[in-house]
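What follows is one chain in structure tokens, specifically the form predicted alone.
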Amino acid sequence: MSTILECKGLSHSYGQKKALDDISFTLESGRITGIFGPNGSGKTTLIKMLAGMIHDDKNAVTICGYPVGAGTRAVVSYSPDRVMYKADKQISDIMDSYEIMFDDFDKNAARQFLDEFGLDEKQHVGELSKGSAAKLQIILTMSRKASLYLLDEPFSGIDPVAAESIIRIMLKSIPDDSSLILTTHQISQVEQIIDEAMFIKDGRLILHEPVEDMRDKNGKSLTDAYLEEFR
């Protein structure tokens, strides 16, 4: 395994009110990392700035040994908390844009996973449900051969069964050596495919562990662990 991600000190504050409060954490390839705190803890902050959608001006943090910015623009594929395309666009269109913007997004693995999921590119944003909405934002983000995928809360509103499609997309699409880190509040969706668990409280990294140490050390499960920590 080679290290992907490093972050040395991370710090970010909105006006008086920190975010993050000097977060450090490197993560190898191949990992599946799940972020996980309460509502403000800082865990869209952390991913926004590892996406480079809000400025890290210590360069605290690496990815691929380059700082956050156009150097990693090219190998992080980033999915925001929110569908972000508009209603009127029509899937087709979205999909040659990411080709235009992307050299690594893979227009006939997202054309089988559209076929897979039931939707078609001549849709229109504006036609699909919540969750087949975050199932497109998803198919095309993991449709890029990146090596870091970041996904912001992507069961955010949907049913149990969107969200499980949306895993199957997430397992089927990442390369060996890529990895990937998610938010999330549905624990009990992601439990079984999260390698590594970062907690998150008041924008400080409170705990950063592998799942099977956590199981093996302390005979809990993910959700229990979290429970303790946040109830």
Given for the second form:
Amino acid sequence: MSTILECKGLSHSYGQKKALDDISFTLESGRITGIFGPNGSGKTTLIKMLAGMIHDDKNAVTICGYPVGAGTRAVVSYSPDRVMYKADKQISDIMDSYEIMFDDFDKNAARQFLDEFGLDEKQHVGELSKGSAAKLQIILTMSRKASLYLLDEPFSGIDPVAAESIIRIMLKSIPDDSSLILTTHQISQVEQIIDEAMFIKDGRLILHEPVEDMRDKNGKSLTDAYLEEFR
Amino acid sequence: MPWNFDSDKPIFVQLVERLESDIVSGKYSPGEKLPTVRELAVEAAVNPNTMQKAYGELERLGLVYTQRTSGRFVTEDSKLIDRTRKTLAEKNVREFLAGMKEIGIDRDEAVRMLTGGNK
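Having seen the form predicted alone, I'd like the form predicted together with its partner chain now, please.
Shown next: the complete complex, the earlier chain at its head.
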């Protein structure tokens, strides 16, 4: 095991409003971590800062030893909480751009996943259902051999069958020595696949614990623990 | 299909029970090669670390052994498999009786019902 990510005292404000308040945590390789919290708690801001989409002038986060920036973008594979491709693009075009942008993109792996999960590279993004567009985004994100995967709301607005496919794509492709972080409101969907849960409330990290420990020590599911904290 | 688990009990324990019962029932026969951790984690839709831990526990119990180059296999020790069957059966009986007790049926009555003596 090695340390993939170190976050020491990360804060961020939008004007007067504190979006993130002194967040510190460490992530080891080979772990799947879920970030949970109500709308507006700071999850997406946190993910965006880890991905380098929001600048952190204090360099509070290092990934594989380097401060977030151009250098870490090569080892971080990020999927935002909305469709990231234009409607008139063909899947094959998007794969071509991934190949140019990311040295670690495995086009053959992506092709196999497209085939396995019922997508065709001749299709245009605009003709895909919401579930298929979500699957495409996860396939391309996971077909990079990255050290850290950041998936912001990978299940939002999609049906349970597509959500199950997305979980399988994740489990099949995450390299043993990488780490994955996801955010979701569909907690029950990820009960079985999360190693560690982080709860965020008003921009503060109020809990960071292995999910199996919650079950073992307190006889509580992740969903129970969440409801107890935020209800 | 993802395997179903109680989310308020450790998934690890439930995985071990499920795999024990798959071995006892013959779904995986003695000496058969088991799927890799990754393959089975994807099938069950569970965390690969949890699956790894469950395999480790089955190895500790002797139900599974690893051959360094070729993977994991089910034990060929039929006595151990029989003992495991008995342990699982006793657990089922305990749970059955506890469930009956909860709805106000004592052990004797439960046994009568089982053997059809209640008709």
